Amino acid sequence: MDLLNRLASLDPDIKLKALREVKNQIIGNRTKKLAFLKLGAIPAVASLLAAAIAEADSQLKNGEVTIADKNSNYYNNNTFIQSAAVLGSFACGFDDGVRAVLDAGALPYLIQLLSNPDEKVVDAGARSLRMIYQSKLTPKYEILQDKKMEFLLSLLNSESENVTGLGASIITHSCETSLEQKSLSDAGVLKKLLGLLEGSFSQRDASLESLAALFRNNPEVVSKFVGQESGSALSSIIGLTKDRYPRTRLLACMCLIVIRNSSPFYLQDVGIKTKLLYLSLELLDDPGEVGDEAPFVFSSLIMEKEDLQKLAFEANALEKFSNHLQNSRLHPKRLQGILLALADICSKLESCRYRFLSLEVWNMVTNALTHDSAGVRTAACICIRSVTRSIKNLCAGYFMNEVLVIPLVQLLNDSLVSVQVAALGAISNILVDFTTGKSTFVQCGALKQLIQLSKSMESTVRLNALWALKNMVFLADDRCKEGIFMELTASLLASLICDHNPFVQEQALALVRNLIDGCISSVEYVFTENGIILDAVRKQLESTSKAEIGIQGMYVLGNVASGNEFHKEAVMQQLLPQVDNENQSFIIKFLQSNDSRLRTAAVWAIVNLTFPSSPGAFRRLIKLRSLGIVPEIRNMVNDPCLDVKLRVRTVLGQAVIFGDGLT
């Protein structure tokens, strides 16, 4: 408390001083940050800013200038760049503290310090900018504001190193549309960047920052670096990952990956890919930040590429990756890029999700489910999620144990959206497990909560908890059924059908067709409460566009057209146009849909509705013969979709047997 009110003293020396001790104090550490914090020290760092800014203007109003000026001048620019200091300290790293530099109204006061005719003062509110800016928590810098675009290409083409870093950290900060970027190409940015590429350590890294902001998805900007400087623009970037700083190579190998990945033009070579590969898994080795943030460069080359997969594969990436995941002490950063690059290396291969469950390390990951960190444990959900699509071994009931499921199940009722998302979807793999072992989840509680979590106002919680809910009735026997279905009721169902969402409508009516898939008795769950789920499938058939709604529903009704005659009748029912001045059933719409996939699902609801055996099953065809719905299945005999021919072909088969004459 001392040195807060020494910062408010009105000695000008000892206000220096104390803003030189809390300076520092806090540098490079977390705690000392968080104390002064607590006390108020920001606002009153932001207030002695803020106080010298006033007292200089006036200054340069009034005109002559007099010794006591010259040295109020002298403690102002003192000021200023301890200040600034401190406050940058006070961001770096450090959410909270960018949080209350901001909440202090001190951004404005630190960019007004980059027109200081003093250059160190100048640097001093650049460094501080810089730090701020790092963070996602800073405003976005509005780049395409007139006044704002010409302020940042000052930067840019100043003759300071922190003011042009400044000036490429606003643009990796703030840079996120395909606007954006042409924007700040059109205006020579590339060119300026490309110019720092051979200036100092900091500018090139924080240029290869920036050129990577610029490169994301747009391979327009990525074809007119290249063509920068007669073609030889992308070998400076290349020629940066043999550079000696580890920092350096890393984001040089960052921003090939993200041209290679924005532009089907560039560096797709096996070459340049198994370099960029290698070097990404050397740099993990790196014992600090460039570690860190090594697996996610990693993760963003391999992506959703099986081909990069398996290339990892053959490094021996699992093994890297896994001896590293057995330190203890490991940085929650790079314990989480861990994790998500095991994710990765693991989504599309057997042989990738064979080889690590073979190296033992499975517990460290369910292990992670418990950290501290939210990413963390993020991270351990999505593994577990893409480690967990094995058919192998969900047949054989690998992953149904509770040293697994509980712990998920308790991440449902995490504080943070992301993490019970990413805690659903591994959930939802596991609950496709084919053996009977689903009852360790609803012993652990976890229908109760996916039934909870189903009623979120978050629309993508509700989605993955159907999702999960979903499987977990999939080939599910009869007690399980349910148990289940007395727990969501149908009311609930129906409303969840009706969603506002299509995403979740989709999901409930897939929940909905693996509920009533099997035995006849299941059928009878869409007939409670008056029938309101039957109902609520009809009035989204009717007017859904959205091809994978449809298919969902006509499979619900498919499967109800497979019970009993009462079952077959009231299908019927949902066929007939049900508005006076409709004369068409909307499965007229489906039958002739491109999507091959509706009109399977259509077509297999008539097979049930008239299967020979049935009694009333005659009586349906001449029906669906008048609602224009056979004839229509006649013109599709040579449809270009196997699977759709064969449905066909066995419903004109049927009609044949009771001399509908329609082959």
Given for the second form:
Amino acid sequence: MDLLNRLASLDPDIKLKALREVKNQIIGNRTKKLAFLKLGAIPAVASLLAAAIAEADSQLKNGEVTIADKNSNYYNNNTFIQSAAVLGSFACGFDDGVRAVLDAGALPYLIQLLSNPDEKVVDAGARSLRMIYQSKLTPKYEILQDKKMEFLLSLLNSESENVTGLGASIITHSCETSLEQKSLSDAGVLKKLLGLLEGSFSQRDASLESLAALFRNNPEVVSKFVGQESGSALSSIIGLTKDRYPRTRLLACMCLIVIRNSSPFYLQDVGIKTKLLYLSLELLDDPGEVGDEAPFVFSSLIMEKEDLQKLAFEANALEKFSNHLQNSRLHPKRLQGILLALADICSKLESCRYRFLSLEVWNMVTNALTHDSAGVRTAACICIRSVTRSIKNLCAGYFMNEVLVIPLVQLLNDSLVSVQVAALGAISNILVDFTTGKSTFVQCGALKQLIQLSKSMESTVRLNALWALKNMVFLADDRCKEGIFMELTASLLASLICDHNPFVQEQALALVRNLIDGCISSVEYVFTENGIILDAVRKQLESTSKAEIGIQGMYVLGNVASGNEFHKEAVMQQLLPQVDNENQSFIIKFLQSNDSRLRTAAVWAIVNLTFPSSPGAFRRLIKLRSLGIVPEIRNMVNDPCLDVKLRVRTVLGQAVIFGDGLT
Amino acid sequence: MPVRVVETSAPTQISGAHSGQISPPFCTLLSVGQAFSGTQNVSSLQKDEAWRVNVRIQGCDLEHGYLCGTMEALNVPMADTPVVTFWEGEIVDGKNYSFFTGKWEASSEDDIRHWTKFPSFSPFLCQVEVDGGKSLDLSNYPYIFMRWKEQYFVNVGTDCGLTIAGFYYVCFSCTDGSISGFYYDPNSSPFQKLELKSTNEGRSGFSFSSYELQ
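Having seen the form predicted on its own, could you give me the form predicted together with its partner chain?
Full assembly next; the chain just shown is listed first.
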């Protein structure tokens, strides 16, 4: 408190000393930063900076420089330097600090310092701004707006290392769209950044990061860069993977991965893939920030790429990450990164999941479900989601145990939607259980929570809750289904089928499809509450243009049509055109669809309606012919999709049983 | 389906899937949740015998040529309850897997001897003798050839007196969903025939359910 009073002192010496003291106390000390932040130090320092700038401006306007002015100039410059350092330090790696610096309106003042004639002031301003532009909370620098590009280029052309570094940091922070990437590339920024790769280590690092921002998903910019310096530009980055500084190696590796992910023409050979893989794994051993970031770089290399996941498996990446996981004092960021890396390795290959489960670190993953950091909790859910794609282990009921399920179910109450959705993803997989585990899940009260979440205001939560319920209902026994239906109710299901989000509609229809599969009596579910579900299904099928909704809806009708005569007749009623001016059944458009899965689903419904052993099959066949459905099916006898073709032949074969009058 | 232990069996292997792009045959009758029932002939020189068998498809990953499910043997003489095993299947798609097994003690001669028992295999014999059928395009053929290998007992212990050391050569008809198979285990009676039909579980038609892993 005393220190804050001294910041407000009228004596410039006391003020400066107080600023220095704050700076020294908070550097690298998060606790102190937080303490000073709570005391209101940031607005106080920002005011000091603003006042010093105002005073310097007024001196400039007056023209004459007195001795008093020179003294004041000395104090002002030192105030600039010290307050910039304090504000930058508050913003460094500390989101609350960044927020407070921005709220205090310090950003424009710091930018003003860049025009100061004193190099030290410019340097201090640039250094501080670099810290601020490292945060995602800082507003985007609108590169394409008036004069902004000009200013950015002036920063990159500066002689000062910190100012060029700031220019690069702004690009890293704010270059997002392909238009921004192209404009910067056209303005000659690539050449400038390439030049910075030859500079100090700080310039190299800043350049590598901003190059990655320019390359991301932009093959044209990548090609333009690779063509620079007679084609040697790429080699400059590859060379930096051997740099003595681990951070430079990490950033070079990250930049090269961005290039190979953005353009199919560069860095695709096995040699470079292997090199990048081993380098990102090796950097994991760095005890500091580089090691914390390494798993994320590793993930960006192998994500969605089965060949690289196999390579990672062969490089014992699972063992390496698992060994790190056993360290109980991991920084949350590193723990999050490792869990996500493990998720990526196990995302496609069963061999990876099998090996991972044999490493006995599963309890480390389940412990992470209750971690303080939301990022870690989410990553743990994503890791579990990936590993639980193992059908073999699902069939063995391996994942349906309290150690895993209870903390996951608790996350359904998490305050963050992202955590809830991640937990639902893992639960969806675990619920594909072929043992008696589903009833265990119901008994622990989790079913009620899933149903509650299916009514969430967030459509992603509704979607994922329904997905989990759909998987739960798959091949569930009658008692389990009944329990679920009683809780869900026909009216809720009908309203979810008509949800405004088409992905929710699809999941709701798929849930109904599974609900009425199995024992024939389960078909009755769609007839409760005056057939409200069946009406909703027809409504969606009549109006949808989305194949996935058509597919699930047609399987609902097909499953109903595999029931008794009453069920089949009810489906026939749904197929009749309902609107007066509509003379064609919606099923015709599905039979004519370009999507073979939809054609298949539609033909199956007709197979069931005309199933020969059912008494009304003949009558229905006549009706289907009059509706133009049978003639449409006849046209599909040589459908390019084998599955459709065979089902069409089944229908025609069934028609033949009834004789000539039917075709 | 397990068979009686004749001699000490070799430990089972877990089948691996190889990467590759394929245009797999797809048939709704072979999709997850589908059920089949029939018999396996386990006759020996001593007596004629057939066990009733139920099969359920539980997992399918066509990209990797993978299929899995359970097999339930109903009237196994030495067991008190039906014996359920979990099996994993390799789909012969020319990319992930060829007609040659290359493991499980099956030579290419054993393979051809079994595959030729299926009439629908005959058009491929010449080519399979050359390269195992790797160059064949089976994506539009109305039969799907597979190998099913039981991996573990679901409801009984390994000391139940039964073995799952062998594997099945399987031919699935996309037209009607019927399945023919031959069990192969050098230590068991040869050519035990598996015959299954698609079941509609009391319905007048076909019903389909599905799950999706996230």
